[in-house]
Structures are given as structure tokens and as C-alpha cells.
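Below sits a lone chain in C-alpha cells, taken as the form predicted on its own.
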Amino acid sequence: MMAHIELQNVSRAFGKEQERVLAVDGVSLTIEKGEIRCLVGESGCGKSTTGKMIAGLLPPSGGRILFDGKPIDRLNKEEYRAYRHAVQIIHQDPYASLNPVQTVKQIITTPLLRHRKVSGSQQAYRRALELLEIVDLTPAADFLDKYPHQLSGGQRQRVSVARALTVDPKFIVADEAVSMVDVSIRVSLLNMLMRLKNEFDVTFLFITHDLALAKYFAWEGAISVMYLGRVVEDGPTPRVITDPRHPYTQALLAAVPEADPELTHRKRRIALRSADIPSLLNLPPGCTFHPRCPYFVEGECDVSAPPLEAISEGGRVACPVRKDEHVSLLIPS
């Protein structure tokens, strides 16, 4: 089955009436069979409910999300089921996204057997062996009767990864997959997950705060921004990261340390207007942006909400003022 997710104008709202938070405002995004798509952003940005939205477990409140071309609000129930099992999420906390008094095995095998992937308990035992071998926990019998509880936060995820497994998906929402593991195993998590995209050809959307990770992850792929539930900018990720034309963009990549002094101190320092981000029950009208932009111009930022615009290089720019502005954040040496 061919895996592609289109999202038009989607939005999504929680509360009522005066208490009303629109967290995703007007998302309109392709993500392409067998490509990396990292979505960027501050905490509170939009990018985790739009993964739960893409993966089912949340309507979006407007607009429409395709899977292979067809609204998932029109799926008849067996078109929904195979989407489902398509489409899978790898949530952020490995704590508390496993049932604790479930062991490995019935955490892998329950699945399996729920949705026939297997013709019996046997046979059950034994893909759950090779799935845990899939996802590097090795010897695997070893992890088949450990409680959660029993693990250490990189295999919890790996065990997560290898239940996400279980219905053969598609296409994978990981959010925020490695934020809560130690900063060593990260790397060996990542490259786990890009050889799972090599072997079975699954696509992904890796959402994530860290535009390093995003460097990291989705070179070859494309990264979308989001900003207060909107994307600001996408593209390439060669073209975002090297490139970048939205000052909030601009503003992420100043901020990403460098393992080299000598860049570190050649780096611009992006001076924002204020380091506040404001609340969503209080959005600034026109660009969401302008009040820490240090590029604003009154009477136009401040005015009307600007789309995004393709340009030449690849990808959308939401900034009229800046999006044909090609910005250095390294001061010559």
C-alpha cells in the first residue's frame, strides 16, 4: 500500500468559546511515499498534535487529511482499518507509553494476535523474537519476560518501535522518539530508525525541537517549521539548514550549538524583538511572529497573516519581508 499523507487547510481546537486554543491553525502539507519529513518547532508550537491528527488518534476540528488520496473522514471500515495499521506513532515518552504490568512479550505478542498477523501463539513468540532483533535488543529472548519497568529508557523505545512494528506500517509519526534517552544512545537510536526506513520502505514524520536531530535525521528528506500552530517555513533540508529565509527559522539555527568553538564563535546572534512567546488564547493579529521579529515593519507585518510562498530554491516561506533574502548565520572569518 502506498503511503502518502496530504493535509489541506487542517486545523485543530481545543476548549470552548472564550477558552477556545486553536493549536493548529490552517496546516496544509505533503509528505511524499518513502520520504523524511522532520516537523520543527517550540514546545506548544502544533507539530505533536498534527502527528496525533495525522495518525488517527485525534479529529482534526477543519480542513482534511488524505491518505493515498482519499479523506480519511470517508474511509469505508476496511479502508480505515488498513490506514490504521499503516499508520503508526512512536509517542515521546517510553515511560509511560508501555503498559507497566504488561511483559515484553505480551507487549509485542498482543498485537500480533489481535490483528491475525500471526496464525498462533507459536508463531506469535517467534516474530516477536525477530522484531526485537530487528530493533537491535539482542540476545531477544533475554527481553521477552522483562517488565517495562525492568528497562532502561533506550530499550523501552526500542520496544515501543518494535510494537509499532507489529501491523507491518507505512508510514511512522515519531514524536519526539529520542527526546527523553540519554544523549549517547540518540545517534544509535537515529541510525536504527533510518535503517528501518532503508529495509521496509517506511515514511516518516519525525517530529522533533532539536533542528540538530532534524540535520541529523532528514538530510535527504525536507523539514517543515512550525510556529504557534502554523508553518512558517519547509523545503529541503539542505535548503532550510543552509539557507533559511523565515527570521523564526533564522532564530532556531543561531541557537543550535556547534561541536566546533571556531563556528560557535562565528555564528550570528539573531536579536530578537522579545524572548516571549505569546499565548495562544491571545494570538498577535497578522504575522504570530512580529512581535519578536527583528525585521518587523509596522503597518504590514502587523496587518494580515502572510501565506506561504514557493520560492526559487525549493520550498514555502511564510515572509514577505524576508523570503528572497539570502541570510549567513556564519560571520566571514
The other form holds:
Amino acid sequence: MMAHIELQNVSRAFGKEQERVLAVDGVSLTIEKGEIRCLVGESGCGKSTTGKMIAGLLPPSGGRILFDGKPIDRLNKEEYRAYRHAVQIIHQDPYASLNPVQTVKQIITTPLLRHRKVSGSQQAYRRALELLEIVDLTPAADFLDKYPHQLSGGQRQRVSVARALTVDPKFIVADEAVSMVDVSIRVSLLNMLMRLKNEFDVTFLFITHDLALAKYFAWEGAISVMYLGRVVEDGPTPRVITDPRHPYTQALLAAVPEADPELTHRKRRIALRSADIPSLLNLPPGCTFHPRCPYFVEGECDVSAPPLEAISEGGRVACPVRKDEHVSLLIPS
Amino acid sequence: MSQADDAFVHHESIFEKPPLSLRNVHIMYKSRKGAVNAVRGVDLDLRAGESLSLIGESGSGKTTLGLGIVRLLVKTAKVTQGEIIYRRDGLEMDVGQLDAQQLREFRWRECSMVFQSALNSFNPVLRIWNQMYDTAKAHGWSDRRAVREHVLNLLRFVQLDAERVIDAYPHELSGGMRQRVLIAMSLLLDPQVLILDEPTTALDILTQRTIIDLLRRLKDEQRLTMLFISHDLAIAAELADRIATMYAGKIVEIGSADDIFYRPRHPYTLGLIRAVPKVIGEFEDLVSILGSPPDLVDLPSGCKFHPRCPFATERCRREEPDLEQVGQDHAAACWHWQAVEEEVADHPLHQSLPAQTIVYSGE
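I would like to compare: after the form predicted on its own, may I see the structure of the form predicted in complex with its partner chain?
And the full complex, kicking off with our chain again.
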């Protein structure tokens, strides 16, 4: 089967000369139709940049992105338009991503009319109501005349989703889409997104720094872990979460505090050799995690960047030293 | 008075009185939409040497309460009622009555506060050393050499490269380093109480871990009395001895960390716990709390949580419950806490910890 989205050795640099940083460095990954893929990592790892490139908001500076098998820089005008409609992005900050002087009705009907998804304002109105109901803003009629400032963060984020749905997307890039929403309503937003996947067959790229959210949302999908612009590990979510192999993935999973006192105090600490993340301006040679890695092997890890290699339990790991080693993240009680 | 009560009083007098006691504290903001009831009658004792965590969503009043304690509220906000009592060495003062000079002393020597946004807490044109020294001088400590030695020790305690960081400007430090400097700074005048508002929010996972471990050392080694304000239940699980849940400006439940996480009696606490995913272990279903946080200008009648509460009845719409004893050192403000107890018994909150399916393969 042809991948829905495929990244072939994609890179993205910012800045010039000495100031030049490689935010994304040779990322290759495929996302199948109907899949949920999570991109996790800390700030600066390139996950958002990757999401923006997939959504067509940023051109890669190297490599190729294929949409349904076709490189997006080779699409003709009609195909490009279809691609840009098919792939929608939902941003982190619902306070900044909605036009403050437009009502919810305008926010939703404008793209409907602009892209001829409906004929006439009467139909646009009805479709807007439908879309609001799909994102659980009910009764929908109560929301149409509201301005963004009259809505809570969670409600705004639902409006962003409804707006994305106006163009019948096939693929949604959700970039930290629930990070700014209160804990008590986060789950209902995630469940709503999951329903879109099931009912409308939308494929998701879910970008987050929160591993617990990634686990919850993508349990049936896959996770890719990024560090300083590279994917260091990926695979089916249950495997990555319960049997992580890359020392960086292990360090992340071990470091996350858990909302359960007994559990959180039973987690193993993985002591890093350095607490500081290297600057993208001055990346270490070889594996970029080597200055912090507790399993560092001199003469190996600091020489050449390790490739992602498949492991039999599923997925790929960019660490020849540790890829076949299991580590338990819990201290036996 | 019964014999048991006698024993209780006797006990109290041996142990230190709480360094900080809030009595029926109300805080109100003025806004264009009307008066905002941010804190509505909070009673709380912060016990000597404990770390207490205030949890709740945005708008629950937890940050306002923290700012109220050190009297750093914005001009539009006011403590309209109640008392904030501070104690040290058998002496007692009402924080609300302090004049400007006394308040300055209070904020650094007695009760210091670490804020959420580390960069805004620094003067950008001063080196860390100058900032620290200014503070020490303002509090009558002008022996330059002694102060510098003390500052270096504090920076080492927070695991920074002290010699380098002391002469750095704030912008030269990473977010995690700045947060550590702030914590060091808050300890400069050896306060009795430390208030930390979202101390690890906005930090990356690995950086967050270093701060959590540092705070843990402060708690275990220095026996500092700490009040954590956080929306993140996991931080509370990591660091708190006791936890207070806030909703719509009131404490709706308070108890030991174990009581709150394993035996919650308020539906809101229960809802929060069920809404938060864990990383370790198998997949768990999560449940959201219905509706949205309340409008503080126009609060619902009765129990402020009733519009979102699956246990709500007519009584909840009419009468607001007060905190009621639901266990030893555990109180909840809910008419139906017994129903919550049954619910928790029927549907346990946390999956049993995963068995050791994976063989641990050495360090």
C-alpha cells in the first residue's frame, strides 16, 4: 500500500552561515491512511517544524515529502490545492489562531464559501451547525454568534477543529492541540479527535511533548521520538512506551512524574551524564545524545550518527549499542 | 472536655504551631464584568516542615491565594475578609497588618515565593550576583565577601556551575538554569516558608525532573515548609505530603497525598484523577469532567461544582457544603462524599502496578 504521507530524508535549516541551525535533520518516516502517529520530543527537537512541512506551511531545505505517493513540490496547481485542503493543521494556541473580530459563524462559513464547499449562505449556515455539532459544541446555534473571547480555551480549540473540517481534510496535523486546555476537559477533546478518525477516516499526526497524552491518543498507532532534529526511535505505541530501547526515550519516560504517588516513587531514575541539552548551533558529532547518554561508548557513539535500525519487536532504534537491551522503568517492589 | 480532648490539646502544645494559618480568606478582583470572587473563604494551616500542594484548574483561585499570602496581588485585587497569620519562634503576626517595610522583610526572610515565569523574575540588565547582592544589602547584609560565599553555596546546592552562573546575565541561562537560580535566590535569607507557583511548568521533561529532584532535596534535607501551586497532579504526587483541591475559589478537599490519590471523596478530585493519563503501564480509559470551569463573576448557586457533577442532586443546587471530616486528617466539601466513596470502591482509580514482565538488564 502506498503511504499517505512519506518523508524521505527531509531536512530543514533556518538562518544563515554561522547562525545556521538544522532544525530537522534527515527525517524519514511514513504514515499510512487511517493511522495515528505521534511525534514526541522536547522543545527544539524539530517536531513542530516537521509538522509544518507536512502541512505545506514550510518547504523542506532537503529531501522530499510525498503525498499519496507524489512529491508535493511536483504537484500541479489542481493537485496542490487538493493536497492543501486534504492536510489541515491545528495549532497549539487557540487564543492566537482564531480571528478575534470574527464570530464563530464567520470563522466557519468563510472557508466553506471561499472553497465552494457549499452553494450559498443558507447552506453554509446549515453546514456550520453540522460542523459545530461534530466537535461537540452544542447546542450549535448558541455558538454561532459568539466571538472567540467569549469562549473557553477548550471551546476555542473545538472551533479550530471545526474550521479545519470545513475543507474535508484527510489528514490533520495537531500541534500541541490540547496542551493549553485545562486537564479536566483535555480528554474530551482527545476523544472528539479520535471520533473524527473513526467516523471520517481522518489520519492524524499528533505532535506533543507530553508522553502520557501521546500514549493515550496513539495507543493503537505509533510514536516517533525526536531529539535535536532526528528521529531516534519509533514503533507501535505499546512497544515504545512499555519497552523503550533508545537511552533518550528511556530517560524521557523515566523522568516524567506520574499522577500516582506510589507509582511515581517507584520509577527508576536514569542519571544523565549532562543535564544540559546541546545547542543546535553547536551539535556534538556522532549521536547527538552521546554527551548525556549513560551508555556512551567512546570511539563509537561520538564518531558517526547511528542509523535507525529495525528491531524485531517493532519499529526502529538509532542506537546500535542498546537497541536489543530491555530496561525496566520500575524498581521492583 | 473529655480525656481524649485533653490529650489532643496537650499534644498540640508540644508540636510547633503551623507557620502559616489562613482564616476565612476572601479575595476579590474588580473587573469590567463585575466583582470576581477569586478566593471565597479559605481556611488552611501550613504545618511546620510539610509540603502542601494546591491543585486545581485555571481560575480555581490557587495562584491568587499564593499571591495574597505574600501580599503581591495586583491593584485591582483585594483581600476583603479574613486573616493570614504567620508564626515563627512562638511569635505571631497578621500579614494583613504589616507596613511596607515589615512586608519587605516578611517576603524574603520569612516567606519567599518562586514564580512561574522565571525570566520575568529577573532584572535583565543585572548579573545574577548583583541581583542577589542587592537583595542581601537591602536586608542589611553588606559583607560582600560573606554574601558571595553564601550565594555560591546556594548555587552549588541547586546544582549549578556556581562560579560561572554567579556572573552571568539572566538571558545567558537556559530556562531550567534560571528556575534553579530563582530557587537559590528565594533561599538567600533563609526563609521559613517557600511558596512555589507552577515551579516546573513550561520546562522540558528532563529539566523538569532536575527541578523536582531539587525541590525534593529541599523538602527532605532542609525541612523547608513549602506550598506548591500546580495544575499538574503528577507534581503533587511527587512532592506533596498533603494536597488541597481548589475549585471556584474554595478548598473542596484536603488530605494526605495518599488520601487524595487513592481515597478521594470530592467528585472534582475524583474527576481530575480520572482525567489524567499515566505513562507507565497499560492503556487506561480516561474520563473528562463535563462542562467548563465556572464563570467567577457569575457563580452557580449552591455547590459551585454541581453543574459538572455526576453526583449532584437538588440539595447541591441549593446549598453549598462546607468542608466536613471524611477520614483522619481528611476533609471534603460534598453532600455526597459517601457516594463518591462507594464509587471509588466499585471502580478503583489506579490499575495495579504492572508486574515485572521485563527483566532488568543492569545499569
